Structure formats: C-alpha cells, structure tokens
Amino acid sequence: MIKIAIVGTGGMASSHVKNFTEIPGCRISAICDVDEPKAVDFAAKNELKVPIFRSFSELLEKADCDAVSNVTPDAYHSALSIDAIAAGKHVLCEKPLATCYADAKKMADEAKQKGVINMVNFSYRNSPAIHKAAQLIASGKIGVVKHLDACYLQSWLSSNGWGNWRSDDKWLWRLSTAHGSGGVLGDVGVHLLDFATYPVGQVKNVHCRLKNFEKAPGNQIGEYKLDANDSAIITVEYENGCIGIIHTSRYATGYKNCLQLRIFGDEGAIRIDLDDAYDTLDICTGKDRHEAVWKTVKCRKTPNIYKRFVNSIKKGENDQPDFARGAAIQKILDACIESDQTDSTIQI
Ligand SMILES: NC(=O)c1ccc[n+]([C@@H]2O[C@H](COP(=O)([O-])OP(=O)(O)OC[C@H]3O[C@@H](n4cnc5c(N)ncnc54)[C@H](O)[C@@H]3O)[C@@H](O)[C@H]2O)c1
C-alpha cells in the first residue's frame, strides 16, 4: 500500500484525492492545511478519515506516509517539497515547480541526491494526443519541424464561468506577485510551454511580452496587489531551428480552458485541440498535404500522472515529467520575464 499525504486542501486537492484513491494499492493517509477548518471541511467532503495537520513539519514528523502531494499555492512549492524530500518522501508537486529557476533547480538536485521519486503535475501530459504527436515527429512523419503556434486561453477575468475572482482568495493570489504568482505565464503558460516543447525539443531563445491590465481601483483588492501578468505572448526559437508563437490569456472571452497546438513540418502538420478531444489529433501528411486534407488519428490511452507517480514509487524508476523537467520549464519562464523587462531576446 502506497500512502500519500496531501498538503494544501484547496480547489485542486480534490482532484488529487479522487485520482489517488482510484488507484489500487494506494490511499490518502494524512492531510495538511494552514487553514485547519478548511482541511476539516475538505476531509468531510472527500470522505477522508485521516489525521489532519495544520503544520506540515508536524505531518512529516508524525504521519504515516511514503509520499507527499504538494497542492499548495506556487509560493510554497519549493520550501515544502524540499522539507518532504529531506524527510525521505517521494513528492508529486503541483506546477509551476517553483517561482524561479534557482529554487526549481535546488528541488531537482535535492530530490536526485536523496533518491526519491519526484514529479511535477504538468497535467496535460495526461493527453494521449501529445505523446502520439511526439512519436510522429520523432519518426519523421511530418518532416523537419519549421513552425508552430500554441495557445492556452482562459476567460475567468472576463466572465463568471469560474466563479468571482474579485472575492475568492484562490483567484486573488493568482493575480498577485507578492503572493507568489507568476501570473497567467506561471499559472497556465507553464503547461503550455511543456506542451509545446515536449514533442518538438529544446528552446534556444525567447522574446516575450507580458501585460498586466487595470482590474480594480489602483489594481488592489484587500491585501492583494493585482500586479501579475494577465496576458503573455512569446516568440520562441528551438534548437532545431523551428520558430513559433506561444500565447496565453485570462481575458480570452469565449474560451473557458482551451489548449491548442499546431506543429508544421516540411512534409506534414499536426494539430491538437484539447477542447475537441484528449485522445485524438489531426494530421495532414503525405499526399494529403497537397490538398490540405486533415485526418483524425485515435491515440492510445496514457496512464495519468497520479498512476505514473505511484508506479514510479513501486518500480523505483522515475517517470516523466520529473523535477528536472519542471526546472527546465522554469528556466524558460524566468527568461520570459527577463525578456519582457528588457525588451530583448533571451538565450536559454
Ligand atoms: N495541474 C493542474 O492542472 C492544476 C490545476 C489547478 C491548480 N493547480 C496548482 O495547484 C496549486 C493549488 O491550487 P488551488 O487552486 O488548489 O489553490 P487554492 O488556493 O484553492 O488552495 C491552496 C490551499 O493551500 C493552503 N496552503 C497555503 N499555504 C500552505 C502551507 N504553507 N501549508 C499547508 N497548506 C497551505 C491554502 O490554505 C489553501 O487551502 C497551485 O500551485 C496551482 O498552480 C494545478
């Protein structure tokens, strides 16, 4: 039995509980939140009869667990994961891995040194389509990759589709750099950068424009200064020569949570739209490319990250995406911020 402790019992933690409890031979053994009444409520809602801790160090000391799932806000990913690693626990950490490359690298280094399983929840890797795209590109099915465009579009700043961001802490911390948020870039741009680089390869350089919009008087609501970026546009050049445009916004009215990727090679192209399906992609290749005909390919099922994490613990072999991958993406995020601040192209 693999025993998992959950730290941070907010919105995303329910998904961790649901997914881990569906895995045979795995159970939740403890939970922790600095907001204890919230953790008590969470335990009741998720039918968890487990010890509840307000202090994570106390959990590490007293709880019976093999692994920790870190579902706290971004600002706490690094410190809490490093404490868990030091205690010899395997760690699944939410994205972004940290709030800067130096912290993310430290996490990756310490996990490696301690020999614990470490994974970052780039959850769109659960899409079979992205793995099939990676295979097709590696096999040369679309020729030499030349160009791509990728977007992650949300609209929670221009709709109430995800609740009221003006009054809910879980949205307000995402708008505030002082609360550890990297804005839309750090929140979902991080998914998009993983998605747009995993099948194509290493990024060589980026040029990025970030925009923070005025959303409240003085861009301040209570303790939250609303200064994190709301829209990001990145031009990228890959090591293999491909160039691309990657963009994301929380003001993409009409799109609740849309992730799209199109990759163009000199002998074919692939497109993925996760709003259409997670397990299909479209391809235009061979003779079809002369008539611009697209065919839909059904992709083989992929175990989700929770299963891959538990399997990694059982086998003692780290699956992807690991902390080193999380740190590599963090390096690109840092470069995007530097690029915006200096209006220059940053080499990775
Ligand atoms: N992979 C995905 O697709 C995905 C989706 C949503 C959120 N996330 C990530 O999950 C994380 C949590 O997001 P959320 O929406 O659940 O946030 P949330 O604000 O709803 O919940 C975070 C919880 O952590 C608690 N917390 C804060 N500091 C703590 C500490 N030091 N120790 C223990 N508990 C602490 C808070 O009290 C809160 O209950 C974020 O990093 C976010 O980026 C990932």
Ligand SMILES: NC(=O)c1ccc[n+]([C@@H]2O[C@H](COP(=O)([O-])OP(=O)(O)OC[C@H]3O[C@@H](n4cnc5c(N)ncnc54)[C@H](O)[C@@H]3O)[C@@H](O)[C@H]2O)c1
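Positions refer to the first chain, counted from 1. Note that the structure is predicted; figures quoted are calculated from it, not measured. For the two forms, the rigid core is made up of the largest set of C-alpha atoms that agree within 1.5 Å on superposition. Compared with the form predicted on its own:
Put the two forms on the same core and the Cα of R166 is off by 2 Å or more between the two forms.
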The other form holds:
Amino acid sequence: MIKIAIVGTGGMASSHVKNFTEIPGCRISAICDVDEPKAVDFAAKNELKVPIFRSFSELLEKADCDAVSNVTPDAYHSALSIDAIAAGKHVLCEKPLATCYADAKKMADEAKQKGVINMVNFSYRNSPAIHKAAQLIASGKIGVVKHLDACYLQSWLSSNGWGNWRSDDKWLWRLSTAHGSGGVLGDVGVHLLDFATYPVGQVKNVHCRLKNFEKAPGNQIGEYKLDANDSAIITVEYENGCIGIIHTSRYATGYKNCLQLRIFGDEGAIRIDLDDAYDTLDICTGKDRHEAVWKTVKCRKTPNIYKRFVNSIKKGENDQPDFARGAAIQKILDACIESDQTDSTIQI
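Hand over the structure of the form predicted on its own; the form predicted together with the named molecule is what we had up.
Just the single chain follows, nothing else.
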C-alpha cells in the first residue's frame, strides 16, 4: 500500500485526493495545512478520516506516509519539497515546480541525489494525444519539424464563466504578484510550454512580450494590486531549427479553457485541440498533404500523472515529467520574463 500525504488543501487538492484514491494499492494517509479549520473542512468534504497536521515538519516526523503530494501555493513548492526529499519521501509537486530556475534546479538535484521518485504535475500530459504526437514525430512521420503554433486561451477576465474574479479571492490572487502569482505565463503558460516542447525538443532561444491590462481603478481591488501579466506572446527557436509562436491570454473571449497545438513538418503536420478531445489528433501526411486532407487518429489510453507517480514508486523507476523536466520549463519561464524586461532574445 502506497501512503500519500496531501500538503495544502486549496483548489487542486481535491483533484489529487480523487485521483490517488482511484488507484488500487494507494491511499491518503495524512493532511497538512497551516489553516487547520480549512484542513478539517477539506477532510470532511473528501470523506477522509486521517491525521491532520498544521506543521509540515511535524507531518514528516509523525505521519505514516511514503510520499507527499505538494499542492501548496507556488512560493512554497521548493522549500517543502526539499524538506520532504531530505526525509526520504517521494514527491509529486504542483506546477510550476518553483518560482525561479535556481530553486527548481536545486529541487531536481536534491531528488536525484536522494534517489526518491519526483514528478511535477504537468496535467496535460494526461492527454494520450500529446504522447502519440511525440511518437509520430520521433518516427519521422511528418518529416523534419519546421514550424509550430500553440495557444492556451482562457476568458475569465472577460466573462463570468468561472465566477466573478472582481470579488473572489481565489481569482484575485492570480492577478497579483505580491500574492505569489506569475500571471498567465506562470499559471497556464507553464503547461503550454511543456505541451509545445515535449513532442518537438529543446528550446534554443525565446523572445517574449508580456502585457498587464488595466482592470480596475488604479489596477487595485482591496489588498490586491493587479499587476501580474494577463497575456503573453512568445516566439521560440528550437535546437532542431524549428521556429514557432506560443501565446496565452485570460482575455480570450469565447474560449473558456482551450489548449491547441499545431506542428508542421516538411512531410506532414499534426494538430491537437483538447477542446475537441483528449484522445484524438489530426494528421495530414503522405499523399494527403498534397490535397491538404486531414485524418483523425484515435490514440491509445495512457496513465495519468497520478498513476505514473504511484507506478514509479512501486517499480523504483522515475517516469516523466520529473523535477529535471520541471526545472527545464522553469528556465524557459525565467528567460521569458528576462526577455520582456530587456526586449531582447534570450538564449536558453
């Protein structure tokens, strides 16, 4: 039985509980949150009768757990994960892995040295389509990749589809750097960068433009200064010579939560639209490319991140995406911020 402690009881924590409890041979054994009433409510809501800790150090000392699922705010990912690693616990950490590359690399190095299983929750790796795309490209099915475009579009700043962001703390903090937000770049751009690089390869350089829009008088609501980026446009060059455009926004009216990727090679192309399906992709290749004919490919089901994490613990072999991958994406995020500040192309 793999016993997992949930650390942090915010929005994503219930998803972690649901996914882990659906895996045979796995159970939640403890909960930790500095806000004890919140943790108690969380346990009741998720029907968990397990020990509750306010102190993470106390959890590591007293809880019966093999692994930690780190669902705390971004600023706490590094310190808590490193403490868990030092205690010999396997760690699944929410994205982004850290708030800067130096911290993310330290996490990856510590996990490797200690020999514990480590993974970052790039949840769109749960799509069988992205794994099939990676296989097709590696096999040469679309030839040499030349160009791509990718987008992650949300509209909660221009609609109330997810609630009223002007009055709800769970949205307002995502607009404020003082409250730990990396803006749309750090929140969903991190997913997009993983999605757009996993099947293609390493990024060589980036040029990025970030934009914060006026959303309230003085761009402030209560304690929240609304200064985090709302839109990001990134031009990328890959090590293999491919170039592309990656963009994301919270002002994409008409798109609630849309992730799309198109990859163009000299002998074919692949497109994925997760709004349509997680387990299909479209491909144009062979003779079809001469008439621009696309065919839909059904992709074989693949384990989600939670199953990959538990299976890695059982087998003693670290699956992807691991902390090293999380650190590599964090390096690109840091380069995007530097590029925007200096209006220059940054080498990765």
